[in-house]
Structures are given as C-alpha cells and as structure tokens.
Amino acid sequence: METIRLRTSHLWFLLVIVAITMAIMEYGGPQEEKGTFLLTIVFWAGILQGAIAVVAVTDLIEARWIDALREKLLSLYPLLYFLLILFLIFIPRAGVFPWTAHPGAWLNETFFIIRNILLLLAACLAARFFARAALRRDSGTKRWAVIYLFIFVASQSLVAFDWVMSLEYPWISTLFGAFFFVEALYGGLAMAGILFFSEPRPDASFPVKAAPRDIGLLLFGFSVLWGGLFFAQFLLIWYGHLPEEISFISERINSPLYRALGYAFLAFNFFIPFLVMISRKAKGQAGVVAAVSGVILTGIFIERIFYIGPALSLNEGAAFFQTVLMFTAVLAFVNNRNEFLSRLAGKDAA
C-alpha cells in the first residue's frame, strides 16, 4: 500500500489534533487519574531525545552505519517542540508532586516550570541546529553534536530527578539521572532498529547489511550497560539500607502487580536483548533486530509505569491510546521527512 504523503503544514496540523486530543483525555476524564499524561511525556522525552542523541554520538565517532538512518532519526527533531507543548499542557497538573505542599529552594512550582521549559526549549533548538549541520555535512556538525549531547544529558537527568524521583519525595537515588540518559540512548537505538526495518533499502550505495549488525551489537552492549546500572542502583539502596531509600523498592516489590511489572521490564530490557543479540546471526537480521527493539521499547514503557504508577493513578486505556497517537506522529514525520528536511538543510531554511 502506498504511503500517504503530507505537506509540512499538514504534519503540524496533525500534531495540533494530537495535542488537543491528549488534553481532552487528561482534563476531561476522571480527575483522580493524574499520572497518565506524565507517563506519556516521560516515556517519549527519553525516546525522542535519545534518537537524536544516537545520531550525535555516531557522527562524533564517525560510524558509517548511521548513514542508512540519519535522515529518519533526524526527522524526529520537530517532535521535541511537541514535547515542549505537552509539558505546557501538563503545567496545571504540577500540583500532583508531593513537595508542592512544602516547597523549597529547588522544589517549588515556579522554578520547576521555568527550568524545565528552558531546558526543553534548549534541547529543541540544539537538535534543530545539529540536524541542519548534520544534513549539510558542514564543519559545525561535531560542535553541535557535543552541544546537543550536553543538553540531552542535562535534560534527561532533570526528567529523572524532577519528573519521576520527586514523585516519591524524599526518596533519593544519585544514579537515577545517569540511568535515565543511558536508557534514553538505549531507547533511541531501539527506535533506530524499528525504523531501519520499516525501510530496509534507504541508500543503494550503502552496505545495508552493516546497519542491522551494528544496531544489534549496540543493543547487546546497552543491554549489559543497562543491567549493570540497574544492579548498581539496587545494590547501593540494599547496602545502605536507609529508610528514605528502601521505601521506594519495598512499596513496589510488596505489590503483586508491580512486582510482576518489575520482572517484566527486567526481562524485556536485559535478558531478552542479551540472550537474542548474543547470536552473531541474529544481529545481521533486520527483522530480529526490529523485534528485539520493539521488546526494549515495551520494557522501557513498563518501567515507566513501575516508577509512576504507585505514586499516581493511571488510566491504562488512555495510556495505550496516547502511545498510539505518538507512534502515529512519529511515523507521519518519518514517512514525510523529505520536504521539511530539505528545507532545513537548504540555505533558505527558516
């Protein structure tokens, strides 16, 4: 079936419809279910920022496999502006955080809103300038890659500390920020694996078989890194045995539902990618890499539920529908990337 082609203005109109739909779902549904919208933003902030970060890292190290996916992944940069819009929609819900009852110098609503808006905007602008430089292949590509990665690390660390960890205030994990930006890169690689499979012949001059092999190898490596960081975080909490730290774990493992979700995302994010991608043959098959990538993204989504669900009530149907809407937006921008990416790379780019 032929792909529907949309103009750039149509893509932005699609995002407006998605934003309005999500806002209606958030504020028109049951008022006690206040965590679904935050779940959506936290999950997609990692995946979308991580996808751009994958291009930035591979451009810095001059990895050739990214040539097969550069335009696809960079076509997601406009959705970072959409994340900013979603955060603005979320602002009336800022009172869901427990620290709002006893605000401090760092954790107070005004400063929370200002710093997150500024950092999300900085990520949008850095991604745009990096995408333009990367598409032009000009001398500023590596400079903008470094700038974007710096903002990416800061942004994902703030997502971890501000949006997730502070839901369990005063629970503290010093590794949470590092865990989140590594996981965002992991999710960005998983998105790359899915997008490559959706169009396996992006460039006849490029050795296509190299891309899934390299993506599979990186997914294998990141599964080990993810598992190591997860265990290190758990080990520090277990060894310290401090009440303000173990409360987060005990609340979840004492619930049959969240204990099962914990086992699920451990399997999806570590065991399955590790066991499948350890095979050299599996790494070279785009279908296998895409399937494992889908498992990883599912695992990250389940993990976000594991973090947010006990602190805020969730609407499972709304969460699923919002995820479908976001995937629709992703596919729309990827499949209609030629017009707005060519304008971005051109001298007359706005």
Second form
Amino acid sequence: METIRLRTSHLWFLLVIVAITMAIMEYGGPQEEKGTFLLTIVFWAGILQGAIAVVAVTDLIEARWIDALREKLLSLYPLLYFLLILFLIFIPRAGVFPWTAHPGAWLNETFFIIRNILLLLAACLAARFFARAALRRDSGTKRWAVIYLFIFVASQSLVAFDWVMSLEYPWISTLFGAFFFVEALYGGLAMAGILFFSEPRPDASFPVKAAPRDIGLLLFGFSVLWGGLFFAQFLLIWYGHLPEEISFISERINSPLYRALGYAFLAFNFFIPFLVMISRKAKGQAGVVAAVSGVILTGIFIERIFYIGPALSLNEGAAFFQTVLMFTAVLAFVNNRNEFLSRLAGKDAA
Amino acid sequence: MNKTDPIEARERFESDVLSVMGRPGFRYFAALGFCAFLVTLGFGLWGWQIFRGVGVAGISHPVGWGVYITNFVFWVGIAHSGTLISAVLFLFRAKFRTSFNRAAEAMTVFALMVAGLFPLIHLGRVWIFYYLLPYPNQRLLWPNFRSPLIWDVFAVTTYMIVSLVFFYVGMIPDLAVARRRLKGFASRIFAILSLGWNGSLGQWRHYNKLYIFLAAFATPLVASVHSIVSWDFAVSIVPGWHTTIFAPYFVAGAILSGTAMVITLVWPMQRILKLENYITTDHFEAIAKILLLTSLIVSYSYIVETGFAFYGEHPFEAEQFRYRSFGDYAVLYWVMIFCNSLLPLTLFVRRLRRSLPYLFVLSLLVNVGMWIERFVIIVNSLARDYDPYAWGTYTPSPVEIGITLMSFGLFFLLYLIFLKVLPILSITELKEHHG
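Switch from the form predicted alone to the form predicted together with its partner chain and give that structure.
Below is the entire complex, every chain and molecule, led by the chain shown above.
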C-alpha cells in the first residue's frame, strides 16, 4: 500500500488546520459541553509525553529493544509543541474550574496558566534536546533523558492535580499525580506497540521479533503496576469512607453510565492486558501486542472520561472527532519523520 | 575480570567463594560475641517486659505505637531489596545482580526474622499471639479480617515463605559444589541440603523453570508486602497517615533502605574477604543508581504529601505537617529530609557514585534517615491527633532502646553466621556470566 508522503512544512500546516478545527469546535458552536477539549488535551498529553518518556527510560537503562522503535517514538516530539498550542487554546475555558470563584495561593487562574505553560514548554524543549542527543547517540543522551524524565513527572503530576483533580476541588488523592505519570508511560508503551505493528520494519539492524515480545512483557508488567496503584487508591478511599473523599467515587458509580465506564476501563487497563499478555505466544505476535495496545489506549481514554465527564459535560461526537484528528496527526508525523528527524540529528553535527 | 582458561576460571570461582567458609579468625569471633551480647541483652529485656508488663516500655496513651512498630516497619523495609535485587533484576536480565543476590537474599530472610519479632514484642500477652491466625477452633474466635494487622500476618508470612524458597532454590547448585569440594561432616550436611543435585540437563531445565517462576511470583510480593504495611497506617483516618500515596511511597522507601543496607553489608564484606574481583565498583554504582531513583520517589512523596496538607480545607492535616516540621520532633524530621532526600542527590555526581567509602557512609546515613522516617510518621501522628485534650509526647524507655539494639545485634549475628556456613556468592551465576 502506498503511503502519502508529506514534507515537514506540510505537517506543520496540517497541525495548524487541526488546531483551528479544534478551536472552532470548542468555541464556535453551542457552549453547553465544556469538557470535551479538556478531555482531548489531558489524554494526548499523557500519550505523547509518555511515548518520549518510554525512549528516555529505555535509553537510560540501555535496553536494546528500543532500537527498533526509537525513531518512530521520537518523531512524536514536535507534537509536544502542538500540545502547548492546544493548552493556549484552552486558556479561555479556565473558568470551568470551580476554584476560580474563590482563588487561593496555589489555585488561581494566573498562576495556573503560568506554571502549566512553563512546564509544557520545558517538556517541549527537553524532548527536543533529548531526541537530538538520542538520534545522534551522543554522550549527552543520558543527561537529557534524566532532565526530560524530571520534567515529564512534574508535568504529568500537574496534569493530574491541576487539570483533572481540581475539577472536583476540594477532593484530593495524593496518589493521583503518580498514577497519571505511570499511566502516561503505560500509554506511551501502548503507542509503541501500535507503531511497531503499523510498520514492522526496524529502524536499525535489529532482530524484528524481539521488539513485540519486550513490549508485550512490559505491557504485562505495567498492567500489574496499574492494577496495584488503582487498588491502592481505591481501597483507601473506600475503607476510609469519609464524605469528602468518597463523594468522588460515589458520584460516579451511582450513575449507571459511569459505573459501566468504570468496569470498562478496569477491564481494558488491567484484566485484558494481564490475561492476554500472560501468554508467551501472544507476546511474540506484533498483531496481538498492537491489539492489546489499542485496548489499553481505549481504556485510558475511557478512564479520562470517567474523571472529567461527571464534572463537565462532554460531547461524544466532538470527542471522537478530536481523537481522530489527533491520531491522524500522530500517524502523519510518524510516517513522514525522515526529513525533520534527520534535520534535527544533523543540525549541529556539520 | 581476567580472561583465562574457562576450566581454570571455574575452579577459581569455586575455590574463592568456598574459601570464605574457612576457619574464622579472632575478629570474626569478637564481632560474633558482641552481636550475641546485644541479642542476650535484648531478649533479657523482653523477658523483663513479659514479667512486668508493657508498662516498662515508653508507649502509653496517646502514643501507643512507638519504636517497636518503627522497628517492625524498618526491618520489613530492609527485607525488600533482597527480592528486588534477586528477582526483579533477574527478570530485567541485569547481570550485576550476580554480585549481590546471595547476600541480599540472606539479608531478606534475616531481616524478616527480626521484623517478625516486633509485633510479638509489642503484644501485651505474647503467649496468645496465635489468636492472629485463622485456625479452626470451637470458640468461634476468628480474627478480624477487616484489620490490616491481619493482612500483615498473611503478607509477611507469604513473603517469608517465598523468600526462603527462593533463597534455597537458588542455592541448590552451589550447595552441590560445596558437597563436592568440602570434606568430612560439612560434606555430609551439604549432601543432604543439595537434595541429590547432579547437574543433569533435566535438573537444569526444571531448575531454570522454577527459578524464573519464583522470580515472577516474588516480584509482586515486593510491592504487596510493604503496601500492606503502609495500610496498617493509611486505612485509619489519623492525620498524616490517611493518604493514598502511602503504598507506593512505602514500597520506594523500603527499597531505598534495603539498597542502603546492601551497600552497608557488602562493602565491608568485599574488603575483608577480598572479593574485589567479583564485586566491582561498577556493581556498586548500579546499586547506587537504584538508591538514587528510590530516594527521588520518596522525595516526590514528601513533596506531594506536604503540599496537599495545605491544599483545600484540611486543618488537621495542615497542623500535622506543621507539627512534624516545627514541633517536638522537628529535629528528627529535618535529619530525615537531609538523609533521605538531600544527601542521595550527591549520587548524581559520578565520582561520588563510584567512591565506595563515600557510598558506605551515605548508606549508613540513609538507614538512619529511614529509621527516623518511620519514627516521624508513627509518633508525630499519634502525638498530635484531632483532639488537643488527647495530645501528648513519647520518649523511648531504656527497655525499648535495648530491644532495638538487640534487633541490630540479631540481624548482624545471623549475617555473620551465614558468611561462614553458606556460599556467599552465586558460583553458578559467576560461571555463567564470567566463566
């Protein structure tokens, strides 16, 4: 099958179109559903930052299987700039957070916007420098990997605490930030599983069969970790049974729709990957790993709906369309990565 | 490691590792005697406590959990890195584990033995400790399964059994080597312990399958045991305890203290037993990186916990964290921050990471910090609960201090005995990786 080849300038033009479309969808139509755009940026912030973090972690521990996927995953780094633009588009919507009516020292609109812009920008820059070092395999790779991971953890924690948890202010869960950055890594790994299947030729001279097996093993491990963290969080809230804590859960599981979504993401993020990936045979097949990866990404998306939906209403059609647009952008960047990645790797090398 | 003839290298691995089991010298007996003295003292004090009642300890209302529970959590934490190094690093195919795994597994078993004593020491009537177990009985005395203390019994017992099996199974081929190379009574003992191991292909096939299964089985246990220990505190609604991050935070803290204890034990062992060829600076550096990573996770937890105490409207949480930082035990709190969060940051400097004396001192301080961390969490929250009428402070009594010293004495006593009776490095894996 012939793939459409786009130049880097065309890719940026594509992003401009996607951004304008999303802005029109958010602000151009009826203003009843205010959570859809937030849902999109929360979900894609995790997946995109997580995909780069997967490369950073594997480079740091010198895992060799990433050789087959390094370029594909790093080709997502320009989308982190796009994420920053999406956040800028979201800023007029900041009034949806309940705390804006009674701003405090930490939760006030100005500080919220400044800290989030700074962290998203820092993530873009660190990802760029890391990607450049990793592509050149130079000595600074590990240093940039550590810097990126620090910013990744801070940024995802802020996504959890600022963008999602504060929707239900004053509800708190101290594990929420760690849960989000682990989930972002899980999502990044799932993205790796899909990208490997989409073009199963390795970038370097590397045995092709090794990658799906290693991705499958890690997905299995992450499903257990995810299950453990989910349980650790849920158990304490359920056991404590304090009105100010339990309200977050009871509001959701008392609605038939959100209860069903709750069961769905539990199955998609834990039971299905755990049961399928436990099989040695399944882990060796790129198709199965990609299918499970798709299930995991769907699970994470449903989980985001579960968190955001009851606080802000969502438009299902817009959410679906925005996801398709973002996924198209991801595939466009991955499939047309050669030009901008070689420019990035060779810029200072000459 | 020098490149030599493989047969010769294998011979050397066997003789070098087994030579450690030779006749001990004066210094060894002196260390053994000192540890035995601490153990005798501690058990004597425990006997005194049983005779007079728990009133001889400093724990009283409102601080009912003092250094006994601090010691329990500390030693369970120490027990963690044995399985981490052995099982998790085995699954991740990290070769440097070969240098540490036997010492770390032994450490796990001994630390669990010590940890297991403390709930018993803490009990008023230790002779009915078996009430904790769900044994069939006619009096319908069932333990309260909703209590995390019962979960502890199950979790720690399971971890103990799996760790023992993992330790023993991994040692079987080495026990057969000891059977072959040692003479007399020792050879006969190792003949029984090695369970008829003859190194046939069939035996190796089963061994490898069992070992990877046990590694995979033990790995989630590492997380579950300390998660459950954390829930001893977190399922309550006490300020400073009831927080969802406790489980991963305790697991990371346990691994932090465990890796520090590995360095504390292995560096002197490397120096005194002249094992520099087998336990190299690179290996220490790898362990130091795990220590740094877990320290960062612990620091993240400190920041999040403290930050959220002042978020929203939680006056009791806010007061608890203000009290921790500036109250009666503030010095301990800041020592904890220094030892667990600030000092390990120096490991970002490669030169310090590779300096073994520096790592040794750092590991001692991290262990001090981790012991203090448990004390800070336990005592502060009980001393400053909701109702000012029930506030109070706690000072450990000489009996509690003596029993705490006993725990260290017992741990090091068991470790010293291990050095002389079992192969301290995995000969099989040395042959596999270097031979």
